[in-house]
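Given next, in structure tokens, is a single chain: the form predicted alone.
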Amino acid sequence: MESTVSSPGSTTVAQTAQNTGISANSLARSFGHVVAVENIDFRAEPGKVTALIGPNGSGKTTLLLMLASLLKPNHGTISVQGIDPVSNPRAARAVLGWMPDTLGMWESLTGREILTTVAALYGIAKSDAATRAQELLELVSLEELADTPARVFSRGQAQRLSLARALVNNPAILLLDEPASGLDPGARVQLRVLVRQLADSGKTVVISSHVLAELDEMADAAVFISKGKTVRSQTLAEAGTQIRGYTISVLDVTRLREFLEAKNIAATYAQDFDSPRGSAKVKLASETEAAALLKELVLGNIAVTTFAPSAGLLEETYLSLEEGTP
């Protein structure tokens, strides 16, 4: 995928609406006796990427469908660019770009035809629609498949077409559900760059993904949900101040154990089979504390081969919530 963000050939509602992002309060949604969302509060600001994180069955997709005006909540309120998607779904959809986890497409149409058809549905003039389709095909690196029927697209190619389709109307709000699914490593990197550029251009970007390490590279903030409820909201800066796990790999784990025990630092240990090599995992309150410990290890002649966080920032928060720690 290319790394430039372009605008459509004609002005859309998304370009003129008040740029207020997303706000949702006390959302609830049930399907019969099954409660999918019980009590979710959600905020996503313009110019930022907000990650939506939670285990399978936590209510992420149900929440995204409500934000996209495709599902009505049983309770609670939603504001999208100052628009209520329940009472005015048409206006909400004009400012929204929605990329579902699985793309439903007209398989007999080409990628170009799909994009121009979607553009027509948004009321974009035919000549502008053709220009916009070409821009987007280049943006997601599908120009070579522009006139190929969508039925022959691979999973990754279909994902890129889905992203292009979500951008047809130059939306102010972009909702992405597992956008990296099926992408190869290179395309994943390009996706991260593109998502950041979209946010930097002023769009409100919400992204749901199971790959938390990738979200560390894209997100400005995160909302964690579990069992249909919001359990934590934090910025990446706040995540960086939390207690984190660090892994220390050494040539002699026995010496490391003696060193840490003398410092009263709790740790869990692993040793290589038939070798003095091994590692320890410790919890440290800050990067400053981590730097100080590393310095002491070096000065103590402990042969350290690796000293690094055991998990990414958002993964650390997710694991702490799973463990029930603050």
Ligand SMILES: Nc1ncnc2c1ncn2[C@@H]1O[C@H](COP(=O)(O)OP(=O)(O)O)[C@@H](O)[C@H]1O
Given for the second form:
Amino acid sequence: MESTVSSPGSTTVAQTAQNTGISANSLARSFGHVVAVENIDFRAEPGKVTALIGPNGSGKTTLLLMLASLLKPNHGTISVQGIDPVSNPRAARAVLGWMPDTLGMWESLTGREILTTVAALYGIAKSDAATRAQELLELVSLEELADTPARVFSRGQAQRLSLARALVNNPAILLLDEPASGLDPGARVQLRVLVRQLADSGKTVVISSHVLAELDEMADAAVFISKGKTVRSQTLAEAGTQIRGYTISVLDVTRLREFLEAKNIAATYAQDFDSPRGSAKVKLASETEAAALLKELVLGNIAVTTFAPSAGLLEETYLSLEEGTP
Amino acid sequence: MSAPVRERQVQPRAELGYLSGIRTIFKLEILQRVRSRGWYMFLAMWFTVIALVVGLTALNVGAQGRGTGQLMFELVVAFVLFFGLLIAPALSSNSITGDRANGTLAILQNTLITPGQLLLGKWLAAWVTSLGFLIVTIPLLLWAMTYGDIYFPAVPGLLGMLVLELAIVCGIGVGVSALANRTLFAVLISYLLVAMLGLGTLIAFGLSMELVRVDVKASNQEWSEENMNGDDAIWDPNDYTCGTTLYTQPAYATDRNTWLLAANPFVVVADAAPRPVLKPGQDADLIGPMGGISEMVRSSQAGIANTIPCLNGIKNLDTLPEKSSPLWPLGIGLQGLLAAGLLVAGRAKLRTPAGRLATGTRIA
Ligand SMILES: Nc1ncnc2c1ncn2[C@@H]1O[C@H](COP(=O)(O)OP(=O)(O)O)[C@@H](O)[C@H]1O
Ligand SMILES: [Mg+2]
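Previous: the form predicted alone; requested now: the form predicted together with the named molecule:
Once more the chain from above appears, this time first in line as the rest of the complex follows.
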């Protein structure tokens, strides 16, 4: 899709119009002796939310810094919207929005001043900057605090301001480093909705986290990294077809055990101290299999109180990867 | 996934102009400074101290003849320079390390701003802030002018060089700040560099004295009979002749090592201002601190010719150079090189994507 807009001297516009998202190949980066990123392949598609998942210290922040044109990889290639951030950082920055995991801000400035200052640093004219700041403050629902110094912001408010700041230049690529940490449940839902909207408007969104449950509901694809290496890339649709653990809670666990053993389904059981209640954990190959088992349980007159996946989709992959590593 | 992918709205890419980038950083810095209340208290304290010192000086010397205004004026200049040297490094040293610690440096680096624009904006802001210290002393300068005895040709030189010295010290501070990883370290190094200019030059000058020690052939001064016996009113210390008996005497050829003082900020400011030329028979005015430094430097530049009244049987008044060559261009040149070198190195350090990072530092 060619979407070049004719405007005076618009060679750079044509360059950014190729909406190709992010692709990075065999990236490596070390700090002295510490190898932070050993070998990472990463792709993120426009219009999708790509989750970057890995334990603490696995190299998520380092990878995002390289994508954000702040850190030079020792090895490997990066392309953001067809631009190489190493050789052409300024062009890359024009299409990038980056939200760091540290929430530093100019504390004596108000939210509005912070946004207009950053807008000015992107060369946005003064009147446009004011409009943009107002739009963004509304987007992250900080209108009421717009003219309060950022010093008094709570963590969640600072986080929303930081997100708004990353959006100032209306970036095609949005890199969010642990944006949900420290947010209350309500703010998380808001963030999820907002991130979804941004992706639906065609932006490439990368979001790093180790809180997997919240990613389940907004991510379209996930890249798992561990110790600086890509260990798996998958879409959520793929994750739906993998073997998952389910927890079945019942009023009488002995009857459930007899039922499952008769069917040759392996399970681990747990029983309450003072009642026959309890639960079993089973592994099932697909969602269809899960639905079939539930139906049989109900028909078999087992009093089921809950029947649910033990963990979120991404968590499941994450845990299976952990198991896989000795 | 069949979410309707809306066409991304392509804006004509805004380019960041060079000056407008500098202006934005400048505004950002100044805005943060003027918001801090401590800053105003500091300026008020500053004004009070200088006003006290200058006022007391005026009281003490007011009755002693011409030159009170000039003395007060030079005192204010010396004070602003002295405290400027003490305060400007502290003010400018955290301008980048502070952002680094705060996590805001990476945010700036991720915009279209270039390292050069960032440094220039921060430097300008630090400079303008330090000029605040000069600006609050304007009432005192005006007071000094009411005495009507200021030597006006020296005013632009003194003030202009003072402003330039503050710019250089701020440049050193900002440059070091870009190079250092921690504020404390940056402050320390800036102070060391400024001390190197202020005190190091004096120490180097003192230590080099042994190197310029020479043996000269001197002879006695002889005054004519009538000059010796006349009353004090017609005594002319310069009306002597030199004896013919030469003897060897050690002397210091300070004309060879005075240049070591060139980079001293006080010497630069004092040396750049013209001194009043005394008409014959006119009493010298009270001499202020800057005038004093200027005269000392000039006589040091004259070297042996100035300290030995009779050299090789020749009267020194006949050999004393008319005007010594000014030292301040060399001084400003050396200081400018130091500041510019630090700023250029700092710019390289701020360039992203970053290659090597100093151990123990993160970008974010
Ligand atoms: N600037 C640095 N200097 C030295 N080691 C670093 C630096 N940045 C990151 N590391 C190390 O690299 C590894 C990956 O860090 P990081 O990318 O921050 O992980 P994550 O964001 O996934 O928690 C960690 O072991 C960390 O200690
Ligand atoms: Mg991290």
